[in-house]
Each structure stands twice: as structure tokens, then as C-alpha cells.
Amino acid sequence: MTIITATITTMEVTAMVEGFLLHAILAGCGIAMLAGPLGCVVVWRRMAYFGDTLSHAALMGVALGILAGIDATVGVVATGVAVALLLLALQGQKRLAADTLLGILSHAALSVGLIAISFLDTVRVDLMSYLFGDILAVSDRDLAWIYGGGVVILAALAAIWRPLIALTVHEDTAIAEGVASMRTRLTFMVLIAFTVALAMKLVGVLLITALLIIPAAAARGFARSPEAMAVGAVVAGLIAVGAGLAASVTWDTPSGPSIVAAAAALFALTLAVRGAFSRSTA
């Protein structure tokens, strides 16, 4: 008796295991899909501290989402859409360079949300998973947010993709021409917001920012066009989300930075590759 029943519980432990498992594959899986064309655009308008502003946000978000009574997810996209807004009007005023601005937003966020989460007293929270992340607790609702509100983001970026491009390249050129460039500009943050929100599970809002601009810098050397470079970071995001949750199972480590550790080990070896192939054909 003693023996069938440590068979059924092992079992029982076998069959969680490969549930967290597939939780974690999916949500890698989706969350790449999603990183790879808008990272593009990060790496290409140099956006990199914009992306470290609104993952710093994020915990401000948590914390009024767990206020309010609402979902964290639903809080950090406020969150970011705010950061967002505020950012537009006061590059508008043109008294302080982008990155002092992102600088002051930047930290400001991540300390208030900091002291915010620590007021509460009466919730319990794990602070280091959002902060680095933890894949392994991704629920079915996780997963339901991800793919869902990636359609939607896959959908908006699609149709903002050919204006973007187009302010990426020359601005003034395409504001002449009559691209909406304000408006482009703050759906394509928003968007940026709502994948920093979809993410926080994978990665942590500390992380998140790599996740977006490792894998499009490794894409990007071997790519002819725009499109080429997003499907190419979308493949480089695959490979690191498997070989990261691959080390993390083997070695017990960290989800999230093994994530990240692997994408910039795939981006080395980008570099490696390519400069042999410079050397070859010189």
C-alpha cells in the first residue's frame, strides 16, 4: 500500500512539473513573439531607456493595482500609459533632453513604487518576482492575458508598422508627408506598456527591458529588412526563452535572468559569427 501510494504521488508531482513546464514554454513562447518586431523599433529609435522607464513603472502599477482591488496587470498598463503621456507633454516643453527625462522618470517610478509596495502591510508580496520574475507560476490566466492581448498588440503594430518605419528613418520627411507622428509615437508606447505588463511574470520589470533589444541586436546583422529583422528577433527570442528555462530546470537557477543570460550568450555568438564571415570574405 505504501509503495502505491509513493508511485501515485510521484506521479501526481511528475504530472505539476510538466504543467509549470508548459505554463512557462507557452508563455516564453508568446511573450518572444510579442518582444521581437516592437524591440525592433526600440533598437532602431534608441528607446532602450524608454523601455527601462516603463518596466520601473511597473511596480509603481502593481502596487495600485493591488490598492484598488484590480488586477496587477490592469495597474501596470495604467501605469505605463500615464508614464507615457507624461513623457509626450514634457518632451513637448523641449527644456530637457529625452534622457535626462527618462532618467528622472526612470528612478522616480522605481522608488516610489518600492516604497508603495512596502505600505502594504495586509498583502502579502513577492517582491523578487517581480522584480526578476518567475515563469514557473504562470497560471492560465497569465496565459490568457499574453495571447490575447498579444493579438491585440500584433494587430496595432501591424497597423502602425509602415508610419513608424517611416519616423524611424527620417521623421521630418515623414511628418511632411503626412504621417500622424504624435500619435504613432504614443500607440507605439502604449503598446510598449501593455508588453512590459504581459511580461512581468516572464522576466521581472528589471529584466524586461533586455528581453526587448537583446534579441533584435543579435537579429539585426543578418537581416536585409525591417521585416526580416523582426522575424529574426522573434527566432532569436524562441531560442533564449528555451535554452534559458532549459538551464533554469538543469541548474536551478533564476527563470528569468537565465532567460536573458541565454539571449546574450545568442547575441555573442551573433558577433562571433559575424565577424568570421567579415574575415572570410575580406
The other form holds:
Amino acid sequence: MTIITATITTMEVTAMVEGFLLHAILAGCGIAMLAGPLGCVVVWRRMAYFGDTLSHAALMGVALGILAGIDATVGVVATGVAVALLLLALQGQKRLAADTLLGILSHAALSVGLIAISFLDTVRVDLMSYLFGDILAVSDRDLAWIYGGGVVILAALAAIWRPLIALTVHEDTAIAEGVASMRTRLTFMVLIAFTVALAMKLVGVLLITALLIIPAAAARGFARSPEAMAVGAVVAGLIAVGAGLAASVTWDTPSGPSIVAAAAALFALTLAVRGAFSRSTA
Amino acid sequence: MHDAPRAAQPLVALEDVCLVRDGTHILDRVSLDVRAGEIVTLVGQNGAGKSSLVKVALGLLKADAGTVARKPGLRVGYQPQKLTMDSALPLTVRRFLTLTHSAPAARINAVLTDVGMVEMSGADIHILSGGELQRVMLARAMLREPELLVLDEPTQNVDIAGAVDIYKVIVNLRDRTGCGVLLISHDLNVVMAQTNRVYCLNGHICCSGLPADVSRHPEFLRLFGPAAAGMLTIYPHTHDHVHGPGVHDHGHDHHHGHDHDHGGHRHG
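For comparison with the form predicted alone, please write out the form predicted together with its partner chain.
Then the entire complex follows, led off by the chain already shown.
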């Protein structure tokens, strides 16, 4: 009897593990497909620090969302958009450089977020899962957000892709040729804010930027067009998610850091491959 | 009547434009316009505000005072003074040309042939030399057959023979499409031969008019020296104007920078 009970329990556990692993894989692949093209633009526009700022502000968004009694994702998106607008307004003054402004916003948002969460003692908030992501936290609802929101984000990105690339290459010539600069840049900032909100559950607010820029950087050496690099970044992101989650399950390591470590390893590998390639063709 | 017959409506017109940065007037009550079919050249020393002026004309910088009027829906080609690109963004020459608007392959090839870069159409833009990039930027500016072509030192990093070719290409485009050209150049000797009007800028407009007239202007001589004036007069102006005694009919005060002229065209 005891043997049979134990067997059933193991099967149940296996089913449960497969259930959340499937959720994690689906979520990770969804985020990788989003992060690929968006991350390329972040790399091209040197917005890595901006991504960090939005991610840090996301924590504040979670706290504010809970305090206001609304969905945490909505809170994160609203906070991200507010921070992006605040940054645009602050950039109007020319005395302080953008990275200084971002540093102020980023760490102020992180601090306010941490303080706000410390006040939420009536609601249990797993701080570590927000900072570093939690594979167990991915629900059906999150998957619906990632894929539903992801389609909208990618469609919007496709709509602004051409003007966005033109502005990234050279802003003045693009504007002279009729590109609407402000509208395009603002749209892109909002898309980043949405992506941060969707990716937060999986890798945590501290590691979202890594998921944006590392796959894009890994793809650079193999691409001859912006679109090829975006596709390459998606592939690199999918590999990183697969390898990272496999490592996470095998060695019981935290999921977010495992995915990012896998992405970094992949980037190092691409550097080595490109290095060998350029030596052989030189 | 010094100028060739001019188009009625300017493509772009600046009137009493001021641009102030940190309390300094970079542009001080500058007025100029560019009409279809004419080449207008800005000359002036480094820091005279030439690049700022064309950026104001294009709407890239907002004037702190004065008015800027562009023809509605004006199709512009703009070659900036320099282009620094992040090598993280992979881009071929052909793609660079069509960043904002698609163009037929034949048109892309034609414009790259004009600037002598057609063999490089599939090349990675990041491997180009300064002079090659300059040519590609000009090709992009000309690609859509703009109504207004704005060129900020188009022959930088280009050797003298190449520069002559580039000016031929610009003049050919103007002759073929009737576009207006606003040009910043240091190549006084080459440019002046093809220019309809010259504006000499030093924060304010010191003098303006036909190249031969400007070259005799005391403000021009003070800024560029007699040698530069010589360069202008070596090359006869392409348009056969009658240079009567009343060439400086603007009636402005050369000693007072704020009371400058508004271009000979008002009287011409």
C-alpha cells in the first residue's frame, strides 16, 4: 500500500513539475520573441540604462498596483509610462546628461518601490520573486498576458519599425525626410514599459535588461540587416530560455539568473565563433 | 535685375530668425529664402552658424525669434555635416538610402552611379571611408528627387577632383528637376561658379548677392581675405548678368550687424 501511494504521489509531483515547466517554457519563449527585436533597438539606440530604469520602476509599479488595488501588470505599465514621460520632460533641460537623469530616476524608483513594498505587511509580497523572477509564479493568466500583450507589442513595433530604424541611424536626416520623431520615440518607450511588465514574472526586475540586450548582442556578428539581427536575437533568446530553464530544473537554480547566465554564455560563444571565423577568413 | 527669373513662392523662407544658446546669439536676425531652381550658398568661418541656420530652415532647430516658412509638404533631401553611426546596427549602403522611403532599384542604382558608389551598394556601411560615406549621404539626399536639397559641406573628405564631380552632380540634379539647393561650402573657388546667390554669414548675414558682388564686399574681404575674393572672380559666373554700378542696391549698413540686408532679390 505504501509503495502504491508513494508511486501516485511521485506521478502527481511529476505532472505538477511538467505543468509549471511547460508554463515556464511557454512564458520564456514568448518573452524571448518579444525581447529579440525590442532588445536590438535598445542596443542600437543605446537605451540599456533606460531599460534598467524602467525595470527598477516596475517594482514601484507592483507596490503601487497592490496599494491601489489594481492588477500589478497594469501598475507596472502605468509606472513605466510615467517614468518615460518624466524622463522626456527632464531631457528638456540641457545641463544634466541623460545617464545622470536615468541614474537618478532608476535608483529613486527602486528605493521608493522597496519602501512601498515594506509597507505592504498585510499583503504577502515575495520580494525575491519580483527581483529575480519565479518560475512557479507563472500562471495561465500570465501566459495570456505575455501572448496577448506580446502580439500587440510586436504589431506596434512593426508599425513604427521603419521610422524607428531611420531615427536610430540618424535623427536629423530622418526628420528632414518626414519622420515623426517624438511620436515614434514615445511609442517605443511605451512598448519597452509593456515588455518590462510582461517579462518581470519570469526573470525579475533586476535582470530584464539583460534579456533585452544579451541576445541582441549575440546576434550582431551574424547579421547584415536590422531584421536579420532581430530574428537572430529571437533565436538566441529561445536558446537561452531553453538552456536556462533546463539548468534551473536540473540543478534547482533560480530561473531568471539561469536564463541570463545561459544568454551570457551564448554571447561568449558567439564571440569565440566570430573570432575564429574572422581569423580564418583574414 | 541681377538674378535670373525666380520662382514666385520660396520653398523655404526665413525672416529675422534668431537662435540663442546660453545667452549668445548664434543666429542674429537672419533672413534668407530658397526658391525652386536656384543654388543658394552659405559661406562663413567655423562657428558662424551655418549648420545651425540650415537646421532652423529644416525645422530641426526651433528659432527663438523670427519666422520660418516652408512650402507645405515640402520634399527635402538633407545631407548633414557628419554622420556618426553606431556599428551595432547592421546596414548596407542600399538600405541606408531607403531608410525612410522605398525607391525602385533602378533609381537607387542611378543615384549611386551619380556619386560613383554603385559598386558599393551591397557593402556594409560601417566599412566606408569618410569620403565614401559623404558620397553615399549625398546619394540619399538626392534619391527622392527632393524639391529642396540641403547640403552641409558635401565635399568634406573628398579630394579636389571628386569635389568637382560632386558639384556637377548637384548642378545636374538642379537642372533636371528644378529643385532648390541650399549649400554650405568652403570650396569657394568651385562653388561660386555655380551659385546663384551667396550669403556670407557671421552670426548675422554680413552680405549677400551674386558671387562676384559678394567677393568685393568689405565684410567678405575682412572675413576671408583678398585671396578668397580672387578665387571667386577667377571663375566667371555661369549666368551672364549685367553687373552695373548699382550692384549693392540693398542699402544696408555694413558697420551695424543688425541692420543687414534682406537679399538683393527683393529689389531684383
